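Only one chain is included here, represented as structure tokens and corresponding to the form predicted on its own.
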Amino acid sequence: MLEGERLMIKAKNLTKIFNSGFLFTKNVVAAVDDVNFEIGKGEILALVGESGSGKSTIGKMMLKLLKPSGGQILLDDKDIWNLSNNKEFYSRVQGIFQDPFSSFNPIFKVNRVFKLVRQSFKKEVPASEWNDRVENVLKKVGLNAGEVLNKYIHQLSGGQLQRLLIARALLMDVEVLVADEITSMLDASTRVDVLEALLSLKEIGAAIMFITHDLSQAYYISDKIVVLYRGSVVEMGSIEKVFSNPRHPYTQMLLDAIPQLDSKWETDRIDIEDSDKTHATWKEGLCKYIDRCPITDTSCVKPILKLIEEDHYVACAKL
């Protein structure tokens, strides 16, 4: 299968600069710095990082919540921000946050919501033909209708609406899926659940950018990953290839810092930022994870990605 075939949304040259202070005092912050990366059709690519490393800046450009300083984002190879249909664009591209009681207008039931889902949508659908489709959504997602239907959204659980809102999605028949952080406010025994769920969307063919601090979870649902710090892109690749053959120091880190259920944590793990190498400080056109690196010297200039394996780029000068 040809690349144009299976291609939905790709960022290219992606970058967010963010201004802060006043007058003479005043800063520029690459929020998201040249980034780029595609997701076909039925693919889960997994954002990775720690907090402030612009994973849900870029999440709110594919959703045309932020407008990019540079580059593009390119739906089936149109840029989203040429698109003058935004009820076309939600109709194809949806987000699913972090807080679910947020997405929700809490005075209506769960059966208005769906309602004006279809008068918005989907009108072609018969009214009877649309209740049965969302009563079997409703199946997939592990809910059930009778139960959920005829109530408001405070006397749901955070879980069941992470999972309304996957078969929100799945009514629509969306193309692509922003789930930010979609697991994060919810107790364990219920993320199994929701990222099931998050699956049946993979099944119609959705390309999905699952957004996430959890590592485990991003193995566990992902096909591929980006790996950012500091608004960079430092790996990337198949999910399989970057977990089994980290290359990255910062991947690497990152990957030993996830607790593992068959041994106690050992307090004498490596902390990069511990390290007793000599940190230098960042400098425009060196490598911004130069002052926690234990393999770098001062001289370390800022990389680009390149291939070290079939489906595996690295953004190292060391390697």
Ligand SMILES: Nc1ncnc2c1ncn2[C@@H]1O[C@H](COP(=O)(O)OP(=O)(O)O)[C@@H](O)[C@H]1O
Second form
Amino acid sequence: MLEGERLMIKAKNLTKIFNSGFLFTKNVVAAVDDVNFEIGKGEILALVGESGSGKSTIGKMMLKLLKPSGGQILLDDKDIWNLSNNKEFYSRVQGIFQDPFSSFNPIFKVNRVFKLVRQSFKKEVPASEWNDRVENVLKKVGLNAGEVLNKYIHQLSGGQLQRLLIARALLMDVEVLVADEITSMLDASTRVDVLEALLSLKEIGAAIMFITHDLSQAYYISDKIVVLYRGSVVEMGSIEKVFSNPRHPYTQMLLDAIPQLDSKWETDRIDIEDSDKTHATWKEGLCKYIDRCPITDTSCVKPILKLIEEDHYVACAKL
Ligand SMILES: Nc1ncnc2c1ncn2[C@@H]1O[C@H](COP(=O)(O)OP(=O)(O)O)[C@@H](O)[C@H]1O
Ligand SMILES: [Mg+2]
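Moving from the form predicted on its own to the form predicted in complex with this ligand:
Below: every chain and molecule of the assembly, starting with the one above.
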């Protein structure tokens, strides 16, 4: 994809099948179906798609919280499941999720959270230098050390906590961050601060997977985008190309719903969660978008991703 970037993390034929139910109610879901992408150093990739499209499952597989049914996640060309040292892995790869409160120990004050980072990952840094670093990263994410360090977790807002988690990732010098819907519990006014904090992590060269169902936020901070529909990639590429020239009918439908891209994004947000989902005529081997597609009959075969211009891929048999 984008050239000249050093590759950091890559999904190769990534697949996850969930089996649920029993006997006659047995249900097999390909939550993630042969997905490929890569994120280079200092790149932000937006993973978008409606609820249930497989975004969190991909995030969990990148974080080694869920094992793929097929394919791999490669970190600098090594399958993460072949890396035996989990402590080292999590010093390089971290996740931030929708609910920031669940990521903290409620009986800790904020300064204890940062002390633990030093103890666990950065023992070599002297305490006085560490305090300077803490102050610096807090400033970077728009927080005041004097204001937050002596507070308990419950004394801070959701937006402040998400920024603390980004500050923590900055202190750890993480190489990969998976951010799964990290602004969805926040109100509009604090979302921007969190996105800006994420950009400071990009600045230190982290590869960031930004999972969202908000296309305006994706456009605001990302370099490239993967559009997921029922576990499959329907379109991907540079964010500029996909947004200026969407080719898949699903992407077109999503983008048509945004009034003006260049206007203030926080007032024109568009959520693509909970759109109507019917899979009445779909059968294995056919295009998954068949029931909603405005440009085809019901016989389109499962398409493969095709390069239609530099840094821009689309999976549609009609193109
Ligand atoms: N542990 C699980 N067991 C069975 N099915 C699951 C499990 N986790 C997710 N799924 C299913 O996988 C699909 C993708 O889910 P998810 O990755 O959470 O989507 P998203 O994050 O895009 O909303 C959904 O159909 C969901 O019901
Ligand atoms: Mg999710």
